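The chain below stands alone and is given in structure tokens; this is the form predicted on its own.
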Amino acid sequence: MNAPDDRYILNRDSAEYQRLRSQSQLWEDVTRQLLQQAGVRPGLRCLDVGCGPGEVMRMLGELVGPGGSVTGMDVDGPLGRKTAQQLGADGGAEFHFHEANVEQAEDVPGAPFDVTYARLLLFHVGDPVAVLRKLWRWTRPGGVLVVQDYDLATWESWPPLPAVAEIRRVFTAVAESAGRDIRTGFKLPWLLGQAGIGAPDGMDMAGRQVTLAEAVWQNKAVYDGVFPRAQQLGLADPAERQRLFDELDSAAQAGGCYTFTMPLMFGAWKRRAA
């Protein structure tokens, strides 16, 4: 569970770690380009800034290779000290592990950077645009910043499910009433340009369909994320929980030809001046 002042607006559990790591599988393919096409490759020393359960750590690990360096950094150090160690152990590129609230922290050990890259980090912080001011200063000159975030304005299904539409309205409004802007994805440019940064040398915007099966699986896990939030603002209750599901269900039972998208995920990068 969250800690009193943790402002991760879902669980910090095992169930929204699994989470994480297959919506780190969905995007691998997007990330990897992004990454590629931003000058990624072997030998250079990388910051990962939110990394979770390391899953574009060990992305990054294989595109700099033996010669190359991966930090990762987040809040949750026994997730991120384990995960560290585990890449390790695999061999090729060198990982270390930073525990720290990228906004209160103002140094990382090893800044500046070759690669600082944060997924879907700015959408869980009070200010993106002091955060991308960070995140810039611990890129190295002649360094690049890679962002990417979600517009979760194209979270839905076809044909209309009202059990999918209650989850992303609960979702929304847990957002909302921790500050947090369901289009930061979309606003990716603008926020680099408030950030003194400015205007991104690539960007990227990719979308994703998934299968009744997958589509049932992710809105349980997130509704279940932002659940103890929900109750707390009056949002949700244990009686509404198990009908929302019992109708994602019976859904997936009657089988159908479904249309479910998941939020598009926008990219960014930008190479700081040698």
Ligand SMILES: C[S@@+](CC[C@H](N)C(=O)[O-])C[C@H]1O[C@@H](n2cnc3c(N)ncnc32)[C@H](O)[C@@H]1O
Second form
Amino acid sequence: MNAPDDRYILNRDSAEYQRLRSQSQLWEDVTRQLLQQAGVRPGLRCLDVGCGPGEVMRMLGELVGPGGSVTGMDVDGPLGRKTAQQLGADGGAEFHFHEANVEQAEDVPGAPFDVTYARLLLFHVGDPVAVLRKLWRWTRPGGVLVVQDYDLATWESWPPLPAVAEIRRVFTAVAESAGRDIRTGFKLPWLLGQAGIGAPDGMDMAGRQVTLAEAVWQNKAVYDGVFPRAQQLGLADPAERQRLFDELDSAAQAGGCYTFTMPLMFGAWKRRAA
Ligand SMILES: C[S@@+](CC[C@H](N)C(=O)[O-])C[C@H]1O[C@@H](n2cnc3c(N)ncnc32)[C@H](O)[C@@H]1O
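Having seen the form predicted on its own, please provide the structure of the form predicted in complex with this ligand.
Expanding to the full complex; the earlier chain stays at the top.
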């Protein structure tokens, strides 16, 4: 369940956490490469804001090793605490978790960090520019800020499947009803400029095509992730959900050759003057 004052559009349940973990696998190489280009190396102290189920915390932990540390920050306290505990039990880097809403937090224990990182967070906040300013402030002089976010404009299939188009339409409507911009990733360099941080030192844009089976799974999981919000807005109901899922299942059973594109993942990093 979402907390009452929480404008997060996705569910907070085990199915949604599993979707986030599965999505992370698709972007594992892209994120690792960006972090390495940005200079993440053994011994550094990192902050991952909007850490969710902690797949990037795990990766940061591998990169910084036993002499380094990773602090996760998320408004979802139960998930973050469990994640940090599990990662800590695996050994290697030191792991911490700080429960906070980044839009309200003024400080975070351990700041400033060598590396401040956020993936798929800026899309979910009301004022991404204000959040970027905070992330910059929590980065030490000589440290680096790294952000990644989606541009959902490329979420589609060929040949077109009406269910995919409808799921994208519903997701977009739910996002926009909460004031979210589905092109946040595309706008990252401009957002950094608006925050007074300046043009990125490094940028990246990555795409992923997925199989029919993966696309069916991802589309169903995303739809379920926003289903309660969509229902509140009168954009979805259980019968419509069943109809869309049946259409996806029929496509999967029939097989065939499709192009399915995920949203594009944009990345940018900037080093603070020492
Ligand atoms: C789409 S998930 C991404 C999780 C993770 N960064 C990843 O890439 O797999 C967004 C995460 O940001 C968190 N979040 C959203 N709004 C937040 C806020 N205002 N303050 C802190 N965390 C927030 C959510 O709880 C969720 O865990």
